[in-house]
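The chain below stands alone, shown as structure tokens; this is the form predicted alone.
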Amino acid sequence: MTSAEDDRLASQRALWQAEAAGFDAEPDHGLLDPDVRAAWRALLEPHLPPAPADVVDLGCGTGSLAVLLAEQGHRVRGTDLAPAMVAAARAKAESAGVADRVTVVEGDAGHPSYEPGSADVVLCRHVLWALPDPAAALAAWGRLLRPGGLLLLVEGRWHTGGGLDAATTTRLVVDHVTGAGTPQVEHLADRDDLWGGPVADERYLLHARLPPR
């Protein structure tokens, strides 16, 4: 690694550690609400497979949707730059009563460090459009996933600028994450149940998946 991949990294963890603590305040990253959390239960659980399931989140911030999926049965490895997010989260799951399916460690989602072929699941909520090499993270997080397994990206084009698109994305997806094929797109910026209210940006889940053996 680099003395520059060394200074971004530091930087980001800065800024995510100082997050942390106010992090949940949003509807969709504390899923408090019971009925945005109804909404993102929902939303995921008809592409997972039958649990129990290898899912890895990545970038999993304050584990609430590790803990989500835990409580569907689901085996979660999280991995957030952050360790107040990753301390957050591992109270989270122990709060929960899923602390035995919920293994949250420190790390860079952009390079995780995850056995290739030990995930059925590969789960990652706004995280993608931050990394500096998105195609080389999306080449990484393919080659985590068994054969039949499903990427699973909640993604948006924010207001601001930032972000990525939809179009991008899929491209993205297309090009690096091998026997992908072409992804399907779920637009999500109508679905005030999910935010906790209206947005102005392009939000949308995308999932792809790996043919099988």
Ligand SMILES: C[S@@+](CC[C@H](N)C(=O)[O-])C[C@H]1O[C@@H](n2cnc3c(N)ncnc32)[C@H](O)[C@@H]1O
Given for the second form:
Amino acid sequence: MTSAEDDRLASQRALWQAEAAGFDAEPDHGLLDPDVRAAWRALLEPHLPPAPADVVDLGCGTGSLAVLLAEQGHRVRGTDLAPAMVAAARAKAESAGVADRVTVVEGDAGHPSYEPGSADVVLCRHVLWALPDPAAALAAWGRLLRPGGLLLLVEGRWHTGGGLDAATTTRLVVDHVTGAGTPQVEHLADRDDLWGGPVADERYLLHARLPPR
Ligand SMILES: C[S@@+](CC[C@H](N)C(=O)[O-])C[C@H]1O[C@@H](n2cnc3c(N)ncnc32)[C@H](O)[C@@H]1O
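Okay, that one was the form predicted alone. Can I see the form predicted in complex with this ligand too?
What follows is the whole complex; the chain from before opens it.
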């Protein structure tokens, strides 16, 4: 890794360290409102294989989605850059009684440390757009999947100008996730139930499945 990459990761880590304590206050971050929580469960559940599946959550933050999926019986491995996020995710899994199904490590989602072919599902919400090389990250994430595995990306193109629109993410997945075929996109901008209120961005779930062996 070059020192420029090290510097970029260090500044991202510092930024997210500072965000960790207040992160769950946003309804879609903490999933503390039972209706918002139920909406995310209902969004993701139809795509997931029967439990227990091996799920990797990259840039897992405070672990809200990791715990949600562990509560449904899945085995979840999360990675996050910021130690305070990792600590929050571990604490959340502990207090939800699913610590035996949630393992969270500190690391770079762009270079996940997991064994290739060890996951049934790779999940990433609101992280891909901020990585320096989304194409290389997606290629690495695709390699984590077993045959028939599922890539689930929740992304958006923010009103601030940041983010990735659905067409760009679709093209990135087609070009860089070997065997992903044609991803499907579900647009979520009008789903106030997921966000806890109206949003002014493009937001979507992209799912792509590798062929069975
Ligand atoms: C917008 S938050 C999303 C958190 C979580 N995915 C969620 O949806 O609740 C972005 C998260 O990505 C993490 N992150 C940013 N860059 C990262 C990287 N290169 N590797 C791993 N995590 C990263 C941050 O620490 C933060 O927890």
